[in-house]
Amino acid sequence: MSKNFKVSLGIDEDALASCVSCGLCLPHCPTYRVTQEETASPRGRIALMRQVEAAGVADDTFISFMDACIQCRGCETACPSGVPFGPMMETTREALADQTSYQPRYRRLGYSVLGMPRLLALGSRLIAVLQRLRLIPSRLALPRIPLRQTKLKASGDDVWLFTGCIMDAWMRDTHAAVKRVVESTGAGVRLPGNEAGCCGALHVHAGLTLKAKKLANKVIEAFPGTNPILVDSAGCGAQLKDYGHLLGTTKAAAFSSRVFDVHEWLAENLDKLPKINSDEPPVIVQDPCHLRHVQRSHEAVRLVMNQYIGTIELDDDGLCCGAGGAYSSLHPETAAEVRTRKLESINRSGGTNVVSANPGCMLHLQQAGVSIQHPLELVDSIIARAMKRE
């Protein structure tokens, strides 16, 4: 039997009546992809809205439905009358964090960890020995975590380059080869302290707003100055691009205004990038959904990969891959089957090798098989060969 609670949203009424239900987000939602329900889709989420923000009362089924959404934002791309969605979502769960059991202990634990460089870092190491020895189950579906990482360096203070927490602590070999592109433009590339850590993105798709102001207030004071801020994770560049809505304050503004996906700063520096000519096979490009359908700089990839390597589109417009930041470890059977759709349109597209600028993407889809990278590590290696040659 299903459980009530009092529960006030909170969502813009404007926003709210702002959906028409003309039905155009339908073929652009993953989760009514996969299951053809109304209720899975946005104008039918947005529906449960009204019905709750009307009656002050939610129940189990519609917390379940709200927490099913893996966030992508393609309903946004795809809506003629401007809909907020992606916002919209987030003040929903920000409610339901607040006034009902929605994010159980466990969870909030770990999103609290993210925060805790040192922490994560230690516990990413064990997770590495344990892998090693065979002790993880192979149904987590962990990538291969480094037992040491190489510390980077700073290079100059021409841009800073923002490193994170899950991608520092798994992946800061892409990090190395994102700094190294950088540096071919003549750049200098200064590095945050352990202080930025975390960008709070998955705070705020848990509703857990709260913390993700902490943790942005923290990344704030760790870029002093003016210069650009350089980010080479989709999802977190989306997420420090919006440190002005979700604090809103000058401050937070004027951060979120240094904030550039690196494939946009590079695209700016175009001419600055070294000469080569590459012989290597076109390689096809997914678009993560933070890229595409939030930061909406996603053709900037293709302009710094056509400087070396042909790329080949996928046919799926853009379709979310499933990953969803935490979505694929909180909901693997949906997950699973989005994934299923851009594997289809990876095999119809007659290339073999993906790049994708966001760690979850990549991650996802290396987990089914997918020979993937992040563009610029593909960049990067195209140009230490060619400087061999030399």
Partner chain sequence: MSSKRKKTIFDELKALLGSRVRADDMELQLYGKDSSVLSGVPSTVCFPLDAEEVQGIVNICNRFQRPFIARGSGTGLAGGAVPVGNPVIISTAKMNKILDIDLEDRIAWVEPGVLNLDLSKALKEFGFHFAPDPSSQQVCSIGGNVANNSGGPHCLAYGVTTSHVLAAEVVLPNAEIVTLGGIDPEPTGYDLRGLFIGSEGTMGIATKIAVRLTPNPPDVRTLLLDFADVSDGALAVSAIINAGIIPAALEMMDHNAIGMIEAFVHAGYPVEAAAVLLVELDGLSGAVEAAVETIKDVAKIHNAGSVRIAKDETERALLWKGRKNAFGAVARIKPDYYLHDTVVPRSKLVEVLNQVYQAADKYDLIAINVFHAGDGNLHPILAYDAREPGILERVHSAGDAIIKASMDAGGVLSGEHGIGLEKRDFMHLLFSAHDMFTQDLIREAFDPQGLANPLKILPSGSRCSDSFKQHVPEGVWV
Second form
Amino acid sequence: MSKNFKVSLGIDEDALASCVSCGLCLPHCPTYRVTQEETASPRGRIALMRQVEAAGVADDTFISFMDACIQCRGCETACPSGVPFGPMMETTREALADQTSYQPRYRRLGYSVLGMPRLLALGSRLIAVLQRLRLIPSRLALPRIPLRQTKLKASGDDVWLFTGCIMDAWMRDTHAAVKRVVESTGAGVRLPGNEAGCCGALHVHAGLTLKAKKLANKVIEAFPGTNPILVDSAGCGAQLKDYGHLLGTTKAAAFSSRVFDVHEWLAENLDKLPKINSDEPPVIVQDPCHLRHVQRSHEAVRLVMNQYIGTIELDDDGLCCGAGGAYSSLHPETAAEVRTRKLESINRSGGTNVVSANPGCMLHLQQAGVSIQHPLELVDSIIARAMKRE
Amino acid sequence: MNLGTTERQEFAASVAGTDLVTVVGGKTQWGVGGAIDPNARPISAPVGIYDYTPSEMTLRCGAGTTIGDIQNKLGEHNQMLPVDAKDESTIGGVLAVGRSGIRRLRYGAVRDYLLESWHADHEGKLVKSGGPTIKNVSGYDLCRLLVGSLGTLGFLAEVTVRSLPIPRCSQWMTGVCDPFELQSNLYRPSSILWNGIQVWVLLEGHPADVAREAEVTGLSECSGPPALPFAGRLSLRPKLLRELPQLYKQDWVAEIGVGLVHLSLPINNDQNSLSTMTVMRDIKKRLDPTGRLNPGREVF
Amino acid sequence: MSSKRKKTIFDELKALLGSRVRADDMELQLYGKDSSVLSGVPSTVCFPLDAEEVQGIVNICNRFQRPFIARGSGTGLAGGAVPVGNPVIISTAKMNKILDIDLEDRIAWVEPGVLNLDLSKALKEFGFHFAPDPSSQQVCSIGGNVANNSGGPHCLAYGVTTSHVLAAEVVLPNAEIVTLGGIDPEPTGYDLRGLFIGSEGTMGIATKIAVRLTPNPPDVRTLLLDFADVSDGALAVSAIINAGIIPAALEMMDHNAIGMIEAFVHAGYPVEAAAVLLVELDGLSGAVEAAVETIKDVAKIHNAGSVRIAKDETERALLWKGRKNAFGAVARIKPDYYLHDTVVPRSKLVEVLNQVYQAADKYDLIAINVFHAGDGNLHPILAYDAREPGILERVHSAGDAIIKASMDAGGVLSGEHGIGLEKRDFMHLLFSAHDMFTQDLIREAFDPQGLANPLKILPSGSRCSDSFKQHVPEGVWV
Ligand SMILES: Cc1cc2nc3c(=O)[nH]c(=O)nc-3n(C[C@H](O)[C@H](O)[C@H](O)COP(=O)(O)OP(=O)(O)OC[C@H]3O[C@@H](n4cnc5c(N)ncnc54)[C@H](O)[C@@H]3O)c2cc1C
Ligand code: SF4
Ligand code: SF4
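In place of the form predicted alone, output the structure of the form predicted together with the partner chain.
Every component of the complex follows; first up is the chain already shown.
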């Protein structure tokens, strides 16, 4: 029996009341799909929040139920009543992090590293070396981290490219490809300095709101001016777009209004992209949750891709792949079960190669042997091949 | 008071008593389920159509009303009851026996056409089940239980059935082909019959569609289905019909996609497990404790 | 520790199911509710994986004389899965495999926890679907469909669940496993299959179900007609049927419904209209095209503003998404809703709809109508905020008025949601004491001890030898 402790979640009362328990969200929730249990469903989680809010007490069981949510927000797009599940869950986690031992010291420490680019780079370098020496067990399922990173160079100042933390440390090649595609429209790309760093998405998910706000302020300072800020990671993009709400300042709102997923921006500039005839076989589009369910701009990926290549749709209505930011490392078993459903859907689709506009999804699926790229990496390679031919 | 109320009350009263009783319909399927105890007192169900609103596609009538009368009435408004029973059969008899017509492939089982019923129970009391509307899930679905119960649980006094529009065009086709392949090439044909060699298919619907599907069949037009042998009746899962030619050399006609076989040999099958029989027996005992309703008839 | 404690029902269930039996307070409460406004609390929740485990649970319940309740996805709208009498909840959610798809027999055997839409999706590549399509089809289970004899928009032409279920393996309340019905056309004996379907879990638990596969229609056309007057829309419904057309679906949504649906789907529903009809025609192209023309004529005669024909599958899907999410979208108006499910003769639609609006006005509530007009199956939704003091009395009074109006018009209590706990005290409006006594006799043949989902469907009084006589406990109502 776990101990009860006092807690006040502070969720907006109307939001909490707005769920009519219809259950229509259940099949769109990855954790419900793999457990078939109400405690792991959006409807159940909301009911649990109501219980705790009414009683003013919670226990570890409640925390574990809340912690098992991937925060993919698939339930939100499925919900006909417009229940704001994402914010409700963020509020819940913030309350738990503030008022309980939900986020132990070591986890908090881990999240802090994300906000320290130099430390992260150093750590990553270390991991990379250890990987080469085969000193890191492969069951940790870390991606193979490059030993040396090419340095990105600015090419103008029409648009910003947001580079972030992990992605910049581990997958800079993706940034390079994205940058080339953006440049192919004739736009010059400006890069933030090292101080931009982490967007704070993982911190918000973990309930570490204060830390997230600090990071947000740093990010905003790193992107002066009014030019569009392009993001090639769906998770970061969703977070940057939410700064207005997170910080509640006009400055932050103005910043957020400049943020675009890079595909959104390209979709507005389709006519400027190089025209190329390619006969590539179609590729499967896997929608990152934060693009489809949060930014709701997943169609833009198709618009851009279809300039060069056909796209194959999965039949799972955008069900999460299980990556979920830090989720796959904190709940590896559930994450793997969720991924199995995605793999089955990929198998049924008839295609083989997959694109996904989020580093987390890419890594998570790659670990299961999926051949996956960022959409713009693929576009970049198609353009490059065509250039070579000419 | 509703039209028909007196009739059903009088009918129920005629059931009351402690003697053996049997309800007699058109006697077109009298033999089904075995011979009635000769001591049973015959009574007959009320006759008459009490209510028919074409736009509701429902008709309420006494259970003793003949199928012929019902079809005539419905026909006035271009509607029908897709049961394919003899004209002189009564609706109560058709439902009590529960055998569907040869157009079951498209229109479904006859049991699905009973919406509401009034039956007289073993004490001569009236019991209403179901509801008069096309859709209804209020209470237990006793109507389904009564269909096919051969009057052993209660005697139908009055029924409300649902009707359908008569298709604009109906065409029987016949010839030699693989009936199973034919079934997968057509979209919801009304009937496919097969005797091991020859195939008959009924196409119904819009004339343009019937013409197009007729072409797909590659068969030639004919005036109607073959006469069905009636000595035996087999109920098989549809795919088993494939094996019929190896099993029976005799006269038979099979309903493809449905699984019914009409044979000239007196062969019937039986496949309920014993445990379900326990519940069936219990139901019979509860609804007719003294066994006075249609004595002699065996449903299982 | 030498003293042997007497084994509790929980201990025994635990021994059978291990971690798949739960009794954590928080978790139990989640299984105290379905999609209706009722709630209770179970004593235990079990997640069996197969018929044998269900049998084991039912056996234990028998030994402890403890009621048990099957639960599918918990989307029932009449409180069918709501616990009464400290029961054991048997969730079928983990029994969710499609066991066999037999294209030759055109049937599929499925476990009860398979979701309705998952089944149709799995059948798609073969050109078939499962015809009953409740608006909750993305989440409701086939077991729940069987238990409630569920309908859906397309049941106008195709019929409700009972027409599409051939057989079911059932764990009877005495824990015997039997098969009811058969996949041959004329199984011997009484139609226990037909009796079981719609019995809301009071005659046992379905553990395997044989469903009929319906071929996908070669041609489908979806039309949206809008009306400036609700009565015109309702009259058009009868006119369409009178013209000899049975559309695959014929749905009506009123002004309030259109607003909340459009806010969710952005499908271009005419938010100004007083009502819209969503009409679907399917089948072979000749019939479909002819019907489209007829409906255009009907639309003109009954003053429809316009007839929009979905141009492709995407538009069609979007229109349906709106319709199918309507109940769920209610919270856009008010956070709670109370829903009825009466059926009235089509010719009485206008009259009864007016009475619905009057009842709502009288009790100062918002009425939303979105329903299966072709079947005359009304779904008047009364939207309210439970936090408002005194509101529940008003909601109930208005509900009573609506039920009375429907019964007076010659209708029935429930078209598809079932009676459950919520409507059982209205049963007497439809049935005499003797009718209900007879129904109870039959129920008892299945469940003499009254352990299977007790107190549902029939009001307590109709039980004859109720060994488990219980009144609905305080607080269960809302
Ligand atoms: C938004 C929304 C729209 C809806 N639209 C429709 C509609 O259009 N048409 C319609 O008919 N209904 C509709 N419903 C009602 C509901 O979805 C159906 O009744 C559905 O069939 C219930 O399925 P379930 O799996 O959720 O069952 P549950 O709610 O879990 O259970 C319902 C009943 O079935 C019993 N039961 C469940 N599984 C079994 C089993 N294996 N064996 C025996 N008994 C069992 C339970 O004990 C209970 O009595 C709607 C509901 C919602 C929330
Ligand atoms: S969150 Fe939305 S979809 Fe899910 S149960 Fe609540 S109202 Fe229904
Ligand atoms: S955010 Fe994702 S995992 Fe969490 S409840 Fe919603 S759908 Fe489920």
